[in-house]
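Below, in structure tokens: the form predicted on its own, a single chain.
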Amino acid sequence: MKAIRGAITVDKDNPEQIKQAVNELLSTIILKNSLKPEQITCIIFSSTYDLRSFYPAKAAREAGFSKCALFSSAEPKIKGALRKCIRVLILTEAIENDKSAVNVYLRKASVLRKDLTQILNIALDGPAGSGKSTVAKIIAEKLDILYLDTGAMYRACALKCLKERIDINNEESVNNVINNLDLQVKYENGVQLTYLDGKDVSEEIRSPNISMQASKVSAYCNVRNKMVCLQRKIAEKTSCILDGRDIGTNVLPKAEFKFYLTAAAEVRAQRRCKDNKERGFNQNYEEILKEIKKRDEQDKNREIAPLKQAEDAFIIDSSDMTVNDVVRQIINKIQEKI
């Protein structure tokens, strides 16, 4: 059984406004969840103390929801609570277990769930191997927002240079390639795919060699400007979480939620070693540790947008934490605000 929640407000306590609001709320929930009225098992309403002229359950029945159980209750007067508000809880078995219910908050009730009704941008920064991507993907799924893998975009830039046999240390040559870069970010079945020249390179860009080259390419001003412009356009239109090294300081400096995730270099090397083996890349621990320390130096000391903790970011040292511990701490911090 899936539960769908929603709320709506009215301007005045009169039957017509309540009927109209209930119809709008239920119709929107049905549309967004691809339901039919007959697929609803039960509808439970609660209305604030200042709505007494008409029962929302009766309004639902008049709107055609007569085959399911209907219930209305009145909320007590609570200081500071949203006024003239109707809340609803819908129970249905029509939504498959692997799909999330779409909750709906309309009119002034949108303030009750800012995470659903406003653009939500989360910046997650930190050094290589700190677990940013893993954590970001889980948070995106739990909050039902997009995960924008910014690192994949720079990796694609590096891959293009290697395919064109460009000296990656020559900024002018790299800029010439980037100026004509055909890079697209697509979302298919909730997963970000990176397309380079029309080809899906999502797996190809994950090799250790590309990782090191991406760090060099991303230090160039022209490359960063092009990628940052694309990232900002996506974030302006869509609730999303971005992970990288300068998201909170440069890409989305006005993001409401900023986190800096770090861990000891040795711990990060162990994690990267495990991840690489799972992807079929064989590297020993000492080699990976050396690369991580080298990349830390590159990222911290590059002239353009270096790795840096935003002043208003919440710091999390994950050296002795599990992935679930980190996710739980970040979501708790977000929920404290919304």
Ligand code: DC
The other form holds:
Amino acid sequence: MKAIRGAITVDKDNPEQIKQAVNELLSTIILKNSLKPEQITCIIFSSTYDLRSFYPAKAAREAGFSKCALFSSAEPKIKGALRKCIRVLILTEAIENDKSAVNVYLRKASVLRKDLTQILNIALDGPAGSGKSTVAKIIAEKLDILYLDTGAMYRACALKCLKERIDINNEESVNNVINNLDLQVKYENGVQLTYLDGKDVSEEIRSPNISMQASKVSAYCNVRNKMVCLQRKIAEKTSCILDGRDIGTNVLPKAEFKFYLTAAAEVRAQRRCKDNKERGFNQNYEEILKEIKKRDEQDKNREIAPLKQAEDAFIIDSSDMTVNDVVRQIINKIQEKI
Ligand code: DC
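Next up, the form predicted in complex with the ligand, please; the one we just looked at was the form predicted on its own.
Up next: the whole complex, starting with the chain shown before.
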């Protein structure tokens, strides 16, 4: 079963406007969800107390939705609530290869779901191994927004330097390479792919060696300026969750939602250890722990845009939390504010 939500407003309480609004709302939901009317099991409406001239369920039947169960109810008078609004919940049968539901909020009802109608930027910062990318991917899917892994960009910079056999400790040489960098971030089926000089390097940049080198090059001013510029360009056009070190403090200081995800170094090292094994990199726990601590130190103590929580960020220590717990907490915080 799939549940789809929607809402629409009318200007006046008369049957014609209600019929027209119900028709528009249902046809938009059908179109955006690629539904066939026969896949709908039931349609449940509620309308605000100020709409009394016609049942939305009757309007749906008249619009041709006569095979599914239809129901309307009236909402109580609530102070400050949106006026003349019809809300709907559509339940459909299970559909194979189903995508997540596209909820539809039309006319003045768009204010009910700013996340669907305005550009939404979520900043998720924190140290290596805190679970940012796992959590960010799930949230992006749940909210139907893009996931931008900003660390991948710094990793690509480091890979470029290694390929050009540049001494990564020499800032000037790194700058020269970065000035001519051909780096692109593309999306395939919602998955971020990182292209360097036209080649997909998404897997190559994940090696432990690149992790350390990325932390080093990310401290250089020229590198950061270039990457931050790219990140802002993407975030200003698209709703997205960005994970990184300086998103809430530097890249998007005005982001509406900021989170700082952390965990004890030992817990993070254990997670990385498991992760690396799955990726085929053989590194023992002690080695990883040492590296994580070193990377924390480098990322926190660099001069430009160091890793630190934004003052207005919501802090989550995930040491004793499951991924689902973290996701739930973040989604709840976002929904509280929308
Ligand atoms: O998140 P990650 O492990 O893929 O990041 C690799 C390195 O890139 C990290 O050690 C610090 C740097 N980085 C950064 O400085 N700013 C970001 N927004 C993201 C990553």
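Here the structure is a predicted model, which means the values were calculated and not measured. Positions refer to the first chain, counted from 1. Take the two forms, superpose them, and find the largest set of C-alpha atoms that agree within 1.5 Å; that set is the rigid core.
- Put the two forms on the same core and the Cα of residue 171 is off by less than 2 Å between these two forms.
- When the rigid core is held fixed, the Cα atom of residue 12 travels 2 angstroms or more between these two forms.
- Once the cores line up, the CA of residue 329 ends up less than 2 angstroms apart between these two forms.
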